[in-house]
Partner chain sequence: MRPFNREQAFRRVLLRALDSSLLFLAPYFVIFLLFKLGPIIANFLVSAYRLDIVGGGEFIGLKNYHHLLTDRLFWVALRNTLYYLVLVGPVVIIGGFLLALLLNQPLRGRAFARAAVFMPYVIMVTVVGALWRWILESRFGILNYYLGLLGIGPVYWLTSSSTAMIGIVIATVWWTIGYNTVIYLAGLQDVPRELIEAAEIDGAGPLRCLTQVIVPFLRPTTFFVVLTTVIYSLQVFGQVYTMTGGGPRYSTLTLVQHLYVTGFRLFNLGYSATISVVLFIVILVMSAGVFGFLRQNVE
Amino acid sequence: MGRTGLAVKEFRTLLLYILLGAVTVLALAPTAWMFSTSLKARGAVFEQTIRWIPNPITLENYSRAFSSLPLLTWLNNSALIAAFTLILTLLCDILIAFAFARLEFRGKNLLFMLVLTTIMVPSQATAVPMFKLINWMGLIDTKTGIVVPQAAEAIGVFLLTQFFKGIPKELGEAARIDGCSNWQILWKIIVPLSGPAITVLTILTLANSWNNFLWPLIVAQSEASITLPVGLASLMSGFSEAAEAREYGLLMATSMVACLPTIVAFLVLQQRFIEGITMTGLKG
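Quick one: this chain alone, in the form predicted alone?
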């Protein structure tokens, strides 16, 4: 490659970096503005001049969010529901994926396709029959009623099935010769080798459960069961025209508190998350 060719390649690389930088700035701008607004005093929220760095910086909105709102109850409810949803989802998806990947039974392929088709069904379409079922079970306004319908997501079954298929069958056959049952092969061989895929499913499940709004809004009917997204919505709907100017800082502070757990979880697990996405794609 000549000098001209190298110059063209460097120019294309520079353009690519500029494009990526612009997209990154656009993607982060709303979050940065939310954080900036959460640190502004009441009177500075609707100033004509755009200030990314507030002057003065105050934590008053965060203090009011914890003192005047049931924020700790909302956080506690969301954390409990996300934790139990994660446990149920991992347990159900691992067992179902192992059956599809390693066991032979009549109608397996048809059943797997039926499971995958549920990915295309929007949650809004199943909300009414699901509500009737949960109501019949007597689980309305309970955390169990919010958690159970979220377990065993089809996308998790697909992801783990593809990963399990990529693990050499010889490992399982050798273990079976040594006397291991299917249950032992799953928990002693398959699961320990599937860390990246399970990490991906963990992050996706936690994010979906933490941010889920529609189903908790339908099931939770008392203050004791309300989750953080539903609480944020109730805070927004309670604004009046006169109160709007002084309460937006409070809303932004509450929204930042709601975002922090998922941001921290992603930052801690990002390396494993990227590895899991890459390996699952290659093995699929």
Given for the second form:
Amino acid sequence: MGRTGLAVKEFRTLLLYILLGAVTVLALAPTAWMFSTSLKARGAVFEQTIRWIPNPITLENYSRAFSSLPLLTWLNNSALIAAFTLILTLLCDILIAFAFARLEFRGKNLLFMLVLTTIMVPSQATAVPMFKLINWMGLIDTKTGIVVPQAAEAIGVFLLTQFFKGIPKELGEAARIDGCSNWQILWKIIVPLSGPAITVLTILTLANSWNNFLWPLIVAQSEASITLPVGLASLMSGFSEAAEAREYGLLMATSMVACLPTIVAFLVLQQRFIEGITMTGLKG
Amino acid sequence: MRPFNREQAFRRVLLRALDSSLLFLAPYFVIFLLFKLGPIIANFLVSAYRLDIVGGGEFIGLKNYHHLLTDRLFWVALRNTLYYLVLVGPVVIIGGFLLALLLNQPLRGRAFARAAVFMPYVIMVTVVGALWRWILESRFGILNYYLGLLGIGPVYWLTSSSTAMIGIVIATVWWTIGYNTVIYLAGLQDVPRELIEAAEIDGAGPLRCLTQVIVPFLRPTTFFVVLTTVIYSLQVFGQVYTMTGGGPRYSTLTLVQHLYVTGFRLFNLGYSATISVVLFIVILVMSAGVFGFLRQNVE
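Return the form predicted together with its partner chain of this protein as a structure block, the form predicted alone having already been given.
Then the entire complex follows, led off by the chain already shown.
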């Protein structure tokens, strides 16, 4: 390689680093601006010069968010709903995935296909009948009404079935000869070996429930069952145009509280989270 | 004959029950029938009714579908949804691919950049809406401030009907592009090194390597990315609901926003179901189109 060849290569590397830097900054800047705005005093939000580091830094917006808004109730509802959705989803999916992967019964393949095809149907396409059903059951404006339909998602069934199928059959068969029931084989052998798949499903279920918007928006009507995304939306639509302009600090502080759990969880579980996305192709 | 032992008999019954497939199937299947399959089928039926919140409603046959034809807002919503897809689709698909190529280069800080690009995707949609409403604010928004430094603007992003959809698209691209990037990154890991080396030995430059080796190899990935992008774009709702509410002057009204307002604000549930049937059909037709296009390309 001649001198010019080397120069071209160096130039290319430099260009790539500039691109990499620009992309990173563009990806992070909006979130950073949200954080920065949330730390500004009321008047400072509308200064003519853009200040990324607020002067003075104040937690006033956060204390106002917690004292003047039902933010704790929203947080509490979102957390409870995510936890119950997770428990119900894991229980149902583990059981049926075991049946699909390990048991023989009539119509198995047909049933599996039926479950899988519903992945294609958008949730909006069932909103009206679901609303009537939930209404008929008396579950409008309850956490149960928000949780239970979310446990019917088929993606977890698919994920776990594929994983269970990959566990060597001999492991179960040996236990069977020793007199174990299917129930024991599932909980004592299959589940303990399925850590990675269950972790991925856990992360996806929690993130989806935490971020879910349309269904809780339809079901939740009073403060008692409103979740964070719905509460935040109601906060925005509750402002008059003039008030909204004054309240961006409050809005950004509330937003920070709402998305901090998923951002922290993502940073901690990054590798697994991305694994989960590529494995399932799921979008919240 | 052994004497009857209640405890033993009970244990036998319990063991049998724990062993039957029905026990494993029942919990998911009950929820699935009631809250997934049932509503999917019921939705078609409901679209033949005039239905509000209470009561059984009145059977009106195809009248709701007839109403669609004359509902100006339905056509506006359909057009806006397709317009949104045309704007968002190419950017997040091609952009996602280019980002994946960049993030796959052996550069320092690459892991950090990957995390940064994907991070917005874990933020909930209403936060994305609130944040971008603030960024796109016309008088005090930071985007107009920087555009002003370049001598552009001010742009009335979300309050002018010619730019509101662009504003929603910008927010969406920021929010979701990392998802496609991650899918493409996973695909790039699978490209065999030998394939690229063989091409290089044959004298192919980086560009020819890209177009003749990498892109064809990633065809299944591209298929998946295009399909999911189309399906999810047609369902756009949260950003619209929080950023513009469908306005100004219906310029950002999309199909799901229209069906939400019709069903759950105006409580015209039967007609709302009709719009969702159309949405379902549009998604089905477009997905079939993507399938067909891929097959044609492979043959």
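Remember, predicted model here, so these are calculated numbers, not experimental data. Here the rigid core means the biggest group of C-alpha atoms that line up within 1.5 Å when the two forms are laid on top of each other. Numbering follows the first chain given and starts at 1.
Q: Comparing between these two forms on the rigid core, is the C-alpha shift at S67 2 Å or larger?
A: It does not reach a 2 Å shift.
Q: Superposing on the core, what C-alpha displacement does G21 show between these two forms, in angstrom?
A: With the cores aligned, its C-alpha sits 4.9 Å away.
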